[in-house]
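Next comes just one chain, in structure tokens: the form predicted on its own.
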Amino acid sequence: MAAEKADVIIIGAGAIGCAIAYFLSREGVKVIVVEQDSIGAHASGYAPGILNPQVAVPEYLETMLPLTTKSFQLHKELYQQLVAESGIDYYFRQSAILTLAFTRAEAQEIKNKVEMLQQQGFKIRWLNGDAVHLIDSRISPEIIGAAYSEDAGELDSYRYVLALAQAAEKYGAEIRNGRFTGLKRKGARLTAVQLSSGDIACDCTVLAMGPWTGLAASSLDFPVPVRPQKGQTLRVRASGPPFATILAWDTNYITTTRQDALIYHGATHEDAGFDEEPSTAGRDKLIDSLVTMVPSLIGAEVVLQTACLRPLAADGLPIIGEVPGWNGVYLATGHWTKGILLSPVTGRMVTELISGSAASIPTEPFSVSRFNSFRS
């Protein structure tokens, strides 16, 4: 009996893995997606689904902006198509975002970012406190002002991942449960992916395992400096109308989900290893930031608390590309807090790399080879 074979095996069925499967299978590539748990079971399923293409860190601006803006555009272009292909509405909508300043130092930092982003073509401006309260009077009276941007969006992350998976299956991709254990090679060329259930021969594999991608380093004989960063969120119920915009402050955000009208608030940034359990300390910190931003929410009912692990690369940038020393092994990880936003552009980039077609987005800044110096 002939051994099982696929063109490409993708390890991981989060937003990144399912987006790659979608774009590859649309091109007629025979794809198998292997997931140890279930589709969107980790960060992709718990993410707030806020699509903010702005790059606020000046040193990342030139590198990341082509990626974030292209991916946001792809989200807008894909929505109706994905809903039609999958039959799953994931409630994409364009939104405005208010970035709040409570101190003069925060205000100056945000004003600097506004100027920087205006130069990049973003529809963003500084508003004083009175103008902010005209948008929503529930925002804390303690704010000095806020940046108002029209260039943002929202979606239901879990339903989005399901839509990608369903559409990929429509084009012939197979999604199965399994545990990745290693790789086989002949010289530099990949020959098979090893699973706990047996080997599958393939020409290419993409490791899209989020913060667990680093655990594959022993199979690759190449360092993958990605670590987990824990993020906790709350969903709360409160009276009053939905928030008309996304509210952001420091690393915190507030948004009202369309489908259940719950207020989604997050997120913590914790170095807690692979601990995915929600904590009382995390809940208390989130409640404190929630009522700082909107004091009237002090009586809100906590409906759900979640925690997940984001993949953070050593230099803070995504890792997208072929692994040095291998022919046919690719990484797609390290997207940190922007995995949902960057999933479509990553899917397209990896598809272009595997097919050898012209790159629509430069991949060099995100190449795996930038970590050659990590080799011991």
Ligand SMILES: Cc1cc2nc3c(=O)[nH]c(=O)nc-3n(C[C@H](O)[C@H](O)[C@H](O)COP(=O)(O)OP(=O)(O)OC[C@H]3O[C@@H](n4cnc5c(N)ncnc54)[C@H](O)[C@@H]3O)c2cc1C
Given for the second form:
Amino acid sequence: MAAEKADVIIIGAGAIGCAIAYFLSREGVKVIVVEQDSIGAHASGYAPGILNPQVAVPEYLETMLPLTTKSFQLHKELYQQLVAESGIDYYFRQSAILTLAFTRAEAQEIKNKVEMLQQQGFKIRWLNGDAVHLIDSRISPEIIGAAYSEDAGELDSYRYVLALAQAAEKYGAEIRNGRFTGLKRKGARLTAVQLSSGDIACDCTVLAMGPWTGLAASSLDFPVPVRPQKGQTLRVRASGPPFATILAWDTNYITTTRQDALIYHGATHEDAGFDEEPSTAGRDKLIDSLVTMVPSLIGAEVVLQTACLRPLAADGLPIIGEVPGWNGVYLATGHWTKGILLSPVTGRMVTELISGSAASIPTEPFSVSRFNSFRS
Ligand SMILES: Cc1cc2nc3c(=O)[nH]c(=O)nc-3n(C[C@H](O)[C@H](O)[C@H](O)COP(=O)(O)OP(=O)(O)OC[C@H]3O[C@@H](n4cnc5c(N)ncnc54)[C@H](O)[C@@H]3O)c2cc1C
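The structure above corresponds to the form predicted on its own; please give the structure of the form predicted together with the named molecule next.
Expanding to the full complex; the earlier chain stays at the top.
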């Protein structure tokens, strides 16, 4: 017999679990968050925290744009309030992004995206090489031009996750160390969450275990096609003023606006299972892209190398919703390269789903049931 009870048990204290805990407990729901390591110990605590609401992949556009723009808006609205509630400043700021083109093919692709994003209402334009170098002369002379976009932001991810957790605790949430091992049910109804330390009775749980959420598939008797995608980053120290904008090129970016005055550079996209070890190959690849973008960084001192796992769903879209065949078991994962950006909207959506209030964002495209066909 389970000894204690909560309204909702959230598994995982990354950005997604903590955002859900924050929004739920703000509504007066009694929440327990269970984390096997520590708050923000994985990707959520190490991501460079770039908030880019643009959706440049045409096939994801219609589905993802309402989510990214709503979440970016929520970040803007939340910042002052969350800092006041938590006492933790996470240095949110609005930023511009320069997306660099080194080849004619890259320039053409970026120009096409500029047109597409302008049609969506983004403030973005193409600049030739001379105009880019007026913004920052340290950018490689090899570039042809760049897209300049004003609609982005950034924050310190680790402090942001701590702020969410701290504010949730102020509203009555409890965050504890423990490892999720399974679920108990009576028919379709959830009765308890099983932890390595024992069971907690509850009729509602949210599994927000990032790339590890897929491991719950056997407890759910439902497929959760989420896999880890490894991403490595570098933090380097170099002399000179910070860059005026975030710099992006292909899957690489550079940002310099953190309190520690370091240059954050990422990221690799690797298929390496659950391996979270930084590698020499990853480091070399990142130094290469760093110096390609800004040649004067050749002598920069590497201060930290990180390796973390993005949660990537089979179709590349977030998974947010109730698990078919269960009453009261929800998933919130698969946020891939945009989990920090998408955390507030996910917190809001899950709170609406659990409380039964009207959905402010359509949830259907992100439903768990879209994987029904994976059952066979
Ligand atoms: C290199 C890199 C750069 C990135 N840059 C950005 C960026 O600039 N902007 C952006 O928006 N996104 C970025 N992302 C993506 C973002 O970091 C992720 O999408 C996001 O952190 C996922 O959050 P999460 O809470 O789902 O997962 P996680 O942060 O992985 O948290 C899941 C938590 O669940 C816990 N857990 C797992 N299993 C169990 C269990 N059995 N019991 C208890 N607890 C468990 C884990 O310990 C972990 O703390 C980046 C990712 C990487 C790797």
